[in-house]
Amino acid sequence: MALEYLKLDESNSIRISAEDLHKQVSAILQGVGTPQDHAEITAKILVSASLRGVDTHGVGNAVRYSVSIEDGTYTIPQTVEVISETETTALLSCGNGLGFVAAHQGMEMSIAKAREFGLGMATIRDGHHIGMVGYYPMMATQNDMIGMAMTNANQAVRPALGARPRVGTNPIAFGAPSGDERDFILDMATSTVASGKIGLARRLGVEIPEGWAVTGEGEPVTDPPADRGDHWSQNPLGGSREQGSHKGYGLGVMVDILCGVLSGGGVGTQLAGGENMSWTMAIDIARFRDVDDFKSMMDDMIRELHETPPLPGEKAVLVAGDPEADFEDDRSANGVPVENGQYDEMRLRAADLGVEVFI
């Protein structure tokens, strides 16, 4: 129910083509000094999130990133530095710039290493937000590979049994290619809900369900807070001890290890708001078995899952990536809905920067 009502309000939105949105985002970023190739990568990832219905991580963030560049929070132009590298691994520094750029390079390197050696991975420090984490495994599936990506963040989620936030929402994404069926794309926070959903609820002026967050005394939070602090925290995936909160908590710490400890960039308790360390991996399926046979078995599995009888009152059984793919089909054909406020904000920002207004 909660996820159902926390959707972009199409009655308060305007549909814009993905192409024009890409041009606008890129122009805004270039207007504050971002090199064209870096602006194009960032625009591509933000538009992909909007196309797939992940609006909290989409084009509406372009203005915020441009302000972070202008006020010096981000170092632009940035230099993505390879600190150490082997045949199958790499440690990168994002250079305190746009996280999208370094994460994209990290996955490109992971794919290239997997193509040559069967497996490739990169961990990235000195970074910021990388957007929709599911984008990066999709880069791997497009190359007939299995892909994974993770990113950590500053403390927002309490440990299981804990009363104060210590771990980030720390999302995990995994992708595997299929044949005739849609690729399997899992993109999930290790908290009960992504923090962007709480921000969206506040913007829409609606309460959040019990179970998403608690006070320091363990009481449910239903009025979405405006800021973070020790007075409240999000719940780990599972929510309560009885419902398996130790699992979400453990996964969140795993993300901190691969992204923050392995890179040396820091874990949730050590990161400032807006700092994010990341990790990517690609696996070459062909090193294990014939790719077409792999995809055929993926198709069989996905069809069997779809054919599962649904519970009473439910329409059908879904597989990870189905809702996002449905959004992408619609929005590619009919345009991406952008909230009126964000639409006006982007146009005003473009005009203020003296760049072309495309939307």
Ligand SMILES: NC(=O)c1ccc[n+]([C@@H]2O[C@H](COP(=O)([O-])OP(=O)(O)OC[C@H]3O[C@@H](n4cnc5c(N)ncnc54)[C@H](O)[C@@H]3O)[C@@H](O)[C@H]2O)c1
Given for the second form:
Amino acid sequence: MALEYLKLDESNSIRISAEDLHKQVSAILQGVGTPQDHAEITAKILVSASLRGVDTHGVGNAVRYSVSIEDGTYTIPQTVEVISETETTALLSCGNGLGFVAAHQGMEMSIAKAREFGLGMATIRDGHHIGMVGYYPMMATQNDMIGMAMTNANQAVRPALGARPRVGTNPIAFGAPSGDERDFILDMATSTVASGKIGLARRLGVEIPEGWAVTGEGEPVTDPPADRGDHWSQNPLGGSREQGSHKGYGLGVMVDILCGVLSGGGVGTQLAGGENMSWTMAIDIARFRDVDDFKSMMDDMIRELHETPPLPGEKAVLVAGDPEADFEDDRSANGVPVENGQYDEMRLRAADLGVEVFI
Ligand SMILES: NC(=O)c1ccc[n+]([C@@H]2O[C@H](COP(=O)([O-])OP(=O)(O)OC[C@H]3O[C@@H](n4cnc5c(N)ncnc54)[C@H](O)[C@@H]3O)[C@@H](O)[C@H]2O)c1
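Switch from the form predicted on its own, shown above, to the form predicted in complex with the named molecule and output its structure.
To see the whole picture, the full complex is given below, headed by that same chain.
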């Protein structure tokens, strides 16, 4: 969820329908040679992020992926190769192409394996950005399964007690289906925030709060930096040792192990900017208990959590996925706000590529 002052509103964005955004993203990607089916998968995931208020990982990124394709950083058309496979596991190569395509296939394979054998898991190397990681567990919840996905990245976050970046912002996403209540979708960087929020703050010209980042001397960084390097790091989740930064740091390394070490694709200290290895898993609930009973217990738990009295000054207690579901309700009905600069950039890029301008 965007912090209050990192919100897109009429002053900094323009609302466009999800349908038009989907067409525009797909057209831009196809304009640089992405096969239609891969462009459609990528557009679907980017539009889902924008609908769910995860603007940092939404449609505004389409132009930079198209540039990475054009300059050869991404290999297009890509072949997602199954390097090895068992009933319950798969090692995939993303083929150095769009990360979305391989992560989507990894979760599809995880779901198919879980349907047949109860559990399915894929680890993916030679990959790039997979966007809002919560998308992939949602594929599992829609199939009455528990889903999990992770992705790593090059070093941006310092280890607890460390003075230099060594770990990526390495997000973890977990989803479980409920009945009448909204599904539980936890989707979180293992740093205090995703790097994208620091980039968004820079574009909107606002400071970042103390606790997100520090200099190599441990001084807080509040002016969002434009570059990466040893002179500053994001803080691991928790921020300081007293507030539990060792736990965020440990979770970040866990992500590196499942995505980077298990696949052989590399960890934070070894990856170049833009390289991301990923991991997906699905668990078939029906192998453990009746699915309706599971969902009904989920509903009871979520209701009890919602009924917790809020602290003075707070409106309500939420569960993971609530803020994004609220965004989705609003944006499905009223359109998706796109940052003014990104709107102009997308239109220009479409025109330059000679593809239809839909927005
Ligand atoms: N692909 C990548 O390389 C990469 C790297 C880092 C992050 N990301 C993505 O960035 C996005 C943002 O990550 P973030 O860590 O800044 O997310 P965030 O802090 O906005 O939200 C984290 C989680 O907390 C939940 N949440 C928010 N407020 C809550 C409340 N009051 N009570 C209960 N739950 C609440 C949200 O539903 C979400 O599941 C995610 O989609 C993540 O996948 C991607």
